[in-house]
Structures are given as C-alpha cells and as structure tokens.
Amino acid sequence: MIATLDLTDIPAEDEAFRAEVRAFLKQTIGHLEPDIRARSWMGFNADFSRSLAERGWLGLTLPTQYGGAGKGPFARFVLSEELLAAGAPVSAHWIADRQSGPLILKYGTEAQKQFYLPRISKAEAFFCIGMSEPNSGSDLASIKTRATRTDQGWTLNGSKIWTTNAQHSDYMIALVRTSGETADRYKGLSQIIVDLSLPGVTVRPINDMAGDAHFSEVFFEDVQCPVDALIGTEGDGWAQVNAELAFERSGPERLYSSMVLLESWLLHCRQTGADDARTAAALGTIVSWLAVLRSLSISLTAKLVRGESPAIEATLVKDLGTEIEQAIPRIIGDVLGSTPEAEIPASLRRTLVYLEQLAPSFSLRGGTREILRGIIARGLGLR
C-alpha cells in the first residue's frame, strides 16, 4: 500500500548549499539560450562533469571512504535543482551519480565499491542503464537478454534499446535473465555490470525527432564478462531494479524538463504586459501542479534520507510529473497560438518547438505511463 507522505522542508544547511552552487554555475556556464538550457539533463559534457567532481559535487551522497562527499539526499536535491535550472549539461555523470553509484553502494561487493565508486566520484566512469529491450519496452519482467554462467564468468547475449547515452558510457548495469524463461516473469533476473569496451558489444545511436541522439541500441554477442560482473544476488534482479528505479523516478529532473519554457514564457508575458484571463488561468494551472509535485518530490527525498525505498510513491510522482511536463508545452503553445498576430521572440519559439518535439518521450523514459499505473495499482492493492 502507498504510505502517506509527510510535508517536508529542505534542511537549512542544505538550502545554504544552493548559493554556493549558483555562484559556481554563474561563473562556469553563464548565460545560455533557452533552447540550449532545455537540453540540460540530456546535454553531454564530460569536462563540465569533471569540474563538478573537482569540487566534490559528484558522488555527493556516497561515503567519503569511497571517494564521495558523505552528504545526504537533500544536498543532492538542491544541487540537481540548480543544475537543471541553469541548463547545465549534466548527462555525462547523471545516471552514475543518481542511481548506479547508490545501487553499487547498496548491493555491490566491497571490491566493486572500491573499484567503481571513486571513479564515479571523479567523473572517470560514466554509466548507462540496460533495462528496456525490443518488443518489451518498459515491461522489464519480459526481457530476454541472457547471461549464462561459465567457468570463466558470464556469457552475455541479447540486446537493449532506448539506452540513454550508451554511445558515451563506460559501463552499463544490465538487467538480464540468468535462469528460467521469459514466462517466469520476475524470477531468474539478475543485474550485470558490463564493460562496454568488451569485444562483442555494439552500440548504435538513435536519432530523435529533434535531431539529437541521446538514446542507443546496444547488442551483445557472446560478450565474456568476469565472475564479479554480477552485482547483488543472482535471481534478485527484479527487487534490486525496483529499488534502483526509486532513485530515478523521485528526483527533480522528472519535474523540470519544461521549466525553461515556463520561465521564458513568463519573461515574455512580463515584457508584453499580458494579464488576460487565459494567460492567468494557464499560469495558475501550471504553478499549482508544480508546487504540489515539488513537495511530493521533497517528501520522497526524506524517505531516502531515512534509508527507505519509496518505489511505489516514486512511481506515482513520476507519473504525475510526466503529466505536467508534457502539458506545459501544450498549454503555453495554446495560449501563444490564441493570438497568432502577436510577435513571439525567436528564442521562446525555438524552445517551444524543441519541447513540443521532445515531450512525447517524457512518458517513455523511466517507464511508460501504462507500466507505471500498473505498478501504482498493485501498490494500492487493486491488481
């Protein structure tokens, strides 16, 4: 059952971190055009990630003994909000910092922690997630990619799709079948850390409608992974993945994909003196949704601080967040389109067009709407 979320504030010491981050971002990336800022968490820039690492801002929640900063999830929430608000290119380190590192910390062996976590904290190891597959999509229980145990380790065969930034990553944490058949659904699944430079790995980028290539297809043909590529317990992959997805689905990036468009539109409204009823109603709708969703996301962060795994609650927030992320370009586009004779700044138009093209993918990444609602229904005891 879904538990009640407590109304929570970000602690004062973590809020104080916000000013330091803003000063750094002002100095390093300065002003960016809105349509560039809109690409923030899909923007890949390894040098920028390394500049964060030099300040100790990668692996922020990892223990100091593994090269992390030993801070809590609230500090990372503040850092994430500021990076996304500024339009910083965070994609290089995003997945490793957000979920691969915490996953390895929770389920990895001591040797895995010693090897991977310092590299993540130094921006020396970038990760992607190997979950979705052709003909499976977000139905992760139906995956077919298989890792077969051998005397030397694991032999990997199969493929993944919609893998974010696989073409730039060093490692993938792949959900694979190590026993049983596809019909067994949740049984026999395990997680394997795959070195993407190994022979037999082929990565093919996929171009999206906006002309960017954030996603990839990844093929495995008799890839020989070592014994210690297995992370956690063989056969417990389903439970591990659901714990990992709580990190992916609860964060502020699920709310902020269209934020730069809202900011650009508000600036345009102020400059033109727009105060009509249609504009006010649109703004009221967006702000009221965002205020609630941000409170929910902060409450989930409090659960992570307490060491809980709010998988169901995070799924609910992700589903609601996707609704508003997709609605913002539509709502603003409708308001602007209601006065076609009015001039629109070029930067606002470019940002709107980009997000209108990208918005359909918001309900695919991190789990489709249909899959998420099935998980929520099970959480409510309705399935």
Ligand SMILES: Cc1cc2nc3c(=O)[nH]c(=O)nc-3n(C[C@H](O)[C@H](O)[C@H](O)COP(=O)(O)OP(=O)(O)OC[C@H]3O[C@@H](n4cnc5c(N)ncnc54)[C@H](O)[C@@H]3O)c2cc1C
Given for the second form:
Amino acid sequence: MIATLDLTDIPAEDEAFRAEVRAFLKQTIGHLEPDIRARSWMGFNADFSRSLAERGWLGLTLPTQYGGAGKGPFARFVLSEELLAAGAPVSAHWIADRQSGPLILKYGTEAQKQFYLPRISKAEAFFCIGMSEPNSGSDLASIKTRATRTDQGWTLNGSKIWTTNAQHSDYMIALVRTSGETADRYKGLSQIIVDLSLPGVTVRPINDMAGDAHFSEVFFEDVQCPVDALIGTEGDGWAQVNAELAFERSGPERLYSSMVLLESWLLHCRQTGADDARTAAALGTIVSWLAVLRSLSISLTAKLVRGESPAIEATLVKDLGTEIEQAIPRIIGDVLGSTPEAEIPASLRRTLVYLEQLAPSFSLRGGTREILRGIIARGLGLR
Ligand SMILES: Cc1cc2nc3c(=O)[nH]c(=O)nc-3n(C[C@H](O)[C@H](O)[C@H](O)COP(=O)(O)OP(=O)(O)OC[C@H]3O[C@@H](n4cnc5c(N)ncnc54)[C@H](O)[C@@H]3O)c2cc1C
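To complete the pair, please output the form predicted in complex with this ligand; the form predicted alone was given just before.
Below is the whole assembly, all chains and molecules, this chain first.
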C-alpha cells in the first residue's frame, strides 16, 4: 500500500504561506500557557475562528464562488499543520471547515451550497456531526434515529451521542434512517442537515475525564425539518458518510495532538541542559516516527491534489498517527518520571497530565483503531 504513496515536497508557494500563519499565531496565541494550547481540538473560540475567516483562512479549499479561498490541499495542509502544532483553538470551525463544507460541496444542491458554504467560510455557521448513537458507534449501519417524510418535510425522532460541539453548533449533519428497519443495515440511511435551534431539539453536554464538556447527547422529539434538509440522495447516507469519514481521516490532523507537550518538554530540556541518553533516545524515537508519518501525510495530500481518493492510505496514516499522538505523553512521562527528584515547571506538568487524560480518545474519535484495522485489512485484500 505504501508503494502508492510517492515521496513529495510541499510546493514552494504553499510553503511560503507558512511564515504568514506562524506570525499570526505568535501574535494571537503565543502568550497562552501550554496546557491551554494543548486543548487545540477541544478549544472552542468563535472569535479566533472569525479572525481566521477575516484573513480568508476558513474554507481555504472551497471555491471562491461560494466564499471560499479556492486554494489547494497543500495550502490547507500547511495551515492545519501550523494551527495544530501551535495549539490554536480550532474547535469552533474545525468540523464545518474540514468535513461539513466539503460534504455540502460534493453532495449539496446549488441552493444548499449558496446558503451554507459562505457562512462556513465566514465562521458564521458552526457544524457538528451526528453519526454515533447509544449502541451504534462503530456499527453505524445499526442506527435508529428516524426521519419520516411528511407533506412539509421530515419529522425527526431519536438521539445522538458523543456529538462534538453540539452545544455550541448551529447545525448538525445527522445520519438517520429514512426507510426500512435496523435489520436492513446500511439500506435506507440518509443525511439530514438539522438546524439545532428548531423546537424539539435538546442538547445535554457530557463532562470528560479532564473536566471539559466538548461533546453532548442530542435528543430529537418530533423535530420538523424542511424538505431541503436532506443532503444528497435519500437512501445513499451510507456511501456519503464513508466519503465524509475519508475527509476526516486524511490530512495532518491525526499527528499533532501532543505537539504542544513535545514543544514544552523540549524547552524544558534546553533550559536544564538535559543531554542524557534517555532524553536523546526518547526524542529520537518521537522525531523519527513523526518525520515518517508527516511524509506519508504529505504524499496523501499529493494524491488529493491529483484528484485521487486515498481512503485506505488515509486510514493507515490515521491509525499510525494516533499511535504517536498517544505515545508522546507516555514517552515524555517516562523520561520525567525517571528522575522524580528533579523539578519540572508547573505548566509542563499540567500539560502532561492533561494529555495523559485525553490520549485514550485519540484512537476513538473518527473511528476506533480496531475498525480502522479492519478497513485496512479489507483494502489489502486480507479479509
Ligand atoms: C473525543 C471524541 C469525540 C467524538 N466526536 C463525535 C462526533 O462529533 N460525532 C459522532 O457521531 N461521534 C463522535 N464520537 C464517537 C466515536 O466516533 C465513537 O465513540 C466510536 O466510533 C466508537 O463507538 P462506541 O463508543 O459506541 O464504541 P463501540 O462501537 O461499542 O466499540 C467498543 C470497542 O469495541 C470495538 N469494536 C466494535 N466493533 C468491532 C468490530 N466489528 N471489530 C473489532 N472491534 C470492534 C471498538 O473498536 C472499541 O474498541 C466521538 C468520540 C470521542 C472519543
């Protein structure tokens, strides 16, 4: 499978964009403590998202006719890489920018594109993804939430869970059953854009181990959605969702959740002049791992530029990427723990503790490790 990923460089004009993004991030979030920046994916800050939008950095790859910047996947790679490495609070716009926007561009009607895409690019419409339900996380084909066709549109009943940012979002793209029964599996599933301000929608935030509430339960009780809430083709929800998950799993997003900790630890090593073998080995392990995965991720981006759909390769990079994201807190924790008498800065300790608590979720969100490995095995013709 790796043979399909050619070694690629980021084009010079996209590399040049990096300096501009770095300067902006230094000015806007450079002063924040690392344990705050380490929340990046979880950091909801609508003002920050709007400041990106003002620079034309949201909807970067959406066409200009819909308010996007009309740039290519490499520009998005550079922007995403810088935002995540710096620990920018990307959560407010992340899902709309990365998944919902491209999904609407691919499957939406002209009216849907004209309505939603400019709002996404201006950070005026935040989205969440309603796939998981109680007892239907990995097994999405078994979802029960139902949209029933009426004269006026769709009546929605059911519930979703683990919905990132539902409590802050304007819209949910929900995977729902529009025909058939649960036993019919993927037949009869569709995607509906739900305006979360409609009567009958209840959102209940869930606290995680770190004390943050970044995802929610969402309940639908006779919610009346208009006819044009349907996105794409009725009954094609399964294929659409799989295409959407490929957007979610490609890109550098799955490598950098622990970068702020790495940066913070390196600063500490420099300040204390640490040059022992254990520190060198830990750093060597992390850097060599990251360098290879970054190369794979850039090669994936080149495939997107060529209009190819590297779904299986993206799944592989996500699986390996979440391994390094989870390993970094463990490796750094082991090095620091090997000299318990040595003082470490409070902010580094807080960042480490936060990431140790959060790390298990890296290989759950966007599809669990076991499910991804099943997809990879099928892609390789092994099952
Ligand atoms: C931080 C975070 C954010 C999330 N955000 C969202 C969101 O915005 N929207 C959304 O819809 N969902 C979201 N989720 C939910 C996430 O996608 C699900 O948790 C995930 O898909 C797993 O589903 P589950 O929790 O029901 O576990 P289950 O599906 O019950 O799985 C439990 C365990 O069994 C394994 N397993 C299950 N089936 C198989 C199989 N066939 N073969 C081998 N092993 C299997 C799984 O890999 C896992 O280890 C989020 C989750 C997290 C942690």
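Take the two forms, superpose them, and find the largest set of C-alpha atoms that agree within 1.5 Å; that set is the rigid core. Keep in mind that what you see is a predicted model, and the values were worked out from it rather than measured. Residue numbers count along the first chain shown, from 1.
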Align both forms on the core first, then report whether residue 112 has a C-alpha shift of 2 Å or more between these two forms. no
